[in-house]
Every structure is written in structure tokens, then in C-alpha cells.
Amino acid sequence: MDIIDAIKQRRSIKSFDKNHKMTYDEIKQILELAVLSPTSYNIQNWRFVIITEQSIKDKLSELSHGQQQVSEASLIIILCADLNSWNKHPERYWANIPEEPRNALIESLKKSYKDKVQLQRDEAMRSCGMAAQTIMLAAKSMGYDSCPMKGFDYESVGKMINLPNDHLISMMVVVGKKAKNPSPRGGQVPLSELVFTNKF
């Protein structure tokens, strides 16, 4: 499936085939594509907690207000971010470039993020949002469906996965074989209301 079709056909699925199991190679392929998503300064601040064990999925479903897609999906990806990734061995983010520009990037990175808590959080959300879209489109191109989710108890899920203190959870994406087609799209606002040329 090409990218245009994947974008057009991607929907938020609420009912999955609970008996379908994704292979290790399929899950790995989705994650290998996810880590090609862009991040500011190439800090790669996303962290992915993958859940395939049914008992854990059932517990996550409870923490998601009983939403069945969490229990039924083949794969749950909890998208987290390391808020301090900008300051954890940043030289590795540019390992393939010469030393002088690498050192300049490290200096610029630290000036940009040091003591800027809101920026660190904003960057985490931007990075995870782009990775989530990559995951959903990759899944669709592989014949799977998905659902992005924010409706869960973030604090309890964080405790459940041993979320480090300097990390946050952005969202979850569930992936699997759909068991039921979604309802028709509710309606798209026309481009004339959404797109502005050069200024509002």
C-alpha cells in the first residue's frame, strides 16, 4: 500500500480480533520505522513500551475506562519521552558527522534546552505525536489497523510500567486486525476554513 492510500484508509479502530497475534518481525518493523520519525536536534527522545501479554493488556484496558480495543489489540505501544535526553550523551545523536560540527551542535542543543522545562515537555509531545503517526501509517501499510489513545489513567499506567521520574507518557497506540469496520467519517471541515495563505 502506498503512503497516500495508507493516509486515506487509516481510521481509529475500536474493535480488534483478540485472537490475532502479530509476529516479532512485524512488531520490529513497525518500531524500526517509528524511530525514523523526526525529532528536534535528532535527540530521539521517544521511548516505546510495547505490550503483548494478554494479562497486561487486560489491566491496561481497566485503566483505560474499560475500552475494549486495549484488551483486544495484538499490540499496545505506550509512547513515552525522556525529558532529559538532550543532556544524556548527546554526542551519539551526531556520531556520523565530523567532530567540529558535532561539538557545535551539542553546545547549541544544551543552550536551547537547559532549564527550559516547558520546552522539554513541548518537544516530547511533538516528537511522540510524529512517531505515533508514523506507527499508525506503518501499521496500515502492513495490513493492520490502529487507534491512538489518550483516555487512560496516566499516573497508574506510569506506575505499572515503572516510568522513570524524568520521563512522561504522551499517548498509547493500539495495533491489530480490525474485527469491525468503523462508522463512516463524521465529516471533514472544508479546506477553505482551515488553510490560510501567508497570514490569517
Ligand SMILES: Cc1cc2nc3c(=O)[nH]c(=O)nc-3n(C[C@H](O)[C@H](O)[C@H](O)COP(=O)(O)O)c2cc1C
Given for the second form:
Amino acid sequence: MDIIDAIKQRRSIKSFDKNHKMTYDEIKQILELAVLSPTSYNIQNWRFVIITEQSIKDKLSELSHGQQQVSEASLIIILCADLNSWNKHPERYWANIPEEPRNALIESLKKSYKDKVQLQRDEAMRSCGMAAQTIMLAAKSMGYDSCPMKGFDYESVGKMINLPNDHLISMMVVVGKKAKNPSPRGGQVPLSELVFTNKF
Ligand SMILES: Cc1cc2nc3c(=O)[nH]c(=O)nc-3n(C[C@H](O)[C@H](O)[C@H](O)COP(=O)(O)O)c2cc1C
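Having seen the form predicted alone, could you now give me the structure of the form predicted together with the ligand?
Below: every chain and molecule of the assembly, starting with the one above.
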């Protein structure tokens, strides 16, 4: 599917075919595409917890105010981020470039993130947002649909997935075979209200 069609046709789907199972290769393809998403300094701070087991999906649905797309989807991806990835062997983020520019980049990224708790959180959300959109467009182009989600109990889900102390959960994306078409789009705000030339 053409990328423009995938963007136009992606919708947040609330009802999936509960019996559909995605193959291992399909799930792997989505994740391999997700990690091609950009991250600042290439820190690749996203972490993906994937869930396909029905009993865990049902539990997650309970923790998501009973939203049915969570128990019906074939695949749930909980997008998390490691807040300290900037400081965990950063040389591997630039393994393919010569040593001198690599060292300069590492010094610069450490200076950028060290002790900047808010920036580390912002970066987590930025990276996961990018990866979520890649996942949803990849799924669409593979014949699947998706729903991005924040409507769940973050604390309980964190406990359920053993979220490490220096990680956070950004959001969840569910993927599956659409069972019901979505309602028409809610209403788009015109570009004239959203876009400013050069300054507000
Ligand atoms: C960060 C984020 C969180 C969302 N959380 C939920 C959710 O918990 N449940 C839900 O049904 N939809 C959720 N949505 C879907 C939005 O309601 C949807 O994207 C919006 O209404 C636009 O519709 P569309 O995605 O079909 O274009 C979420 C979307 C985003 C981007």
C-alpha cells in the first residue's frame, strides 16, 4: 500500500476479529520497521513489550476500563522507554562511524541528557510517539488495523509487565484484523487554524 493511502486509511479501530492470529514473521516485521523510527542522537530509547496471549490481553482490557479492542486485538504493543538509555553504552548508537566523530557525539549526548530529568521524559514521549505512528502505518500497509491508546491504568500495567524503575510507559498500540468499520472521522480542524507562517 502506498504510504499516502496508509496515512489516509489509518483509523483507530475499536473492534477486531478475536480469532485472528498474526504470524511470528508479521509481528517481527512490524517491530523491525518500528525500530527504523528516528530518535534524538539515535539513542533508540523505546522498549516494546508485546502481548499475544489471550489471558494477558483480557487482564489488560480490564486495566483499560474494559475497552474491548484490547482483548480482541491480535497483538498488543506497550511502548515503554528507558530513561537512561542515553547513558547505557552509547557507543553502540554510533558503532558504524569513525571513532573521532563517535566520541564527539557521545560527549555531546551525555552533556545533553545528564541530570535533565524532564528532557529524558520528553525524549521518551517523542521517541515512542514516532514509533507508534510507524507501527500503525506498517500495520495498515500489511492489511491490519490498529488503535493507539492511553486509556489504561499505567501503574497497574507497569506492575504487570515488571516495568524497571528507570523506564516509563508512553502508550499502547493494539493491532489486529478489523471487525467493524469506525464511525466517520470526528471532524478535522481546518489547516487555516493550525498552521502559521514563520510565526504565530
Ligand atoms: C495518545 C493517544 C491515546 C489514545 N487513547 C485511546 C484510548 O485509550 N481508547 C480509544 O478508543 N482511542 C484512543 N485514542 C484514539 C483517538 O481517540 C483517535 O486517534 C482520534 O479520535 C482520531 O481518530 P482516528 O485515529 O480514527 O483518526 C488515542 C489516540 C492517541 C493518539
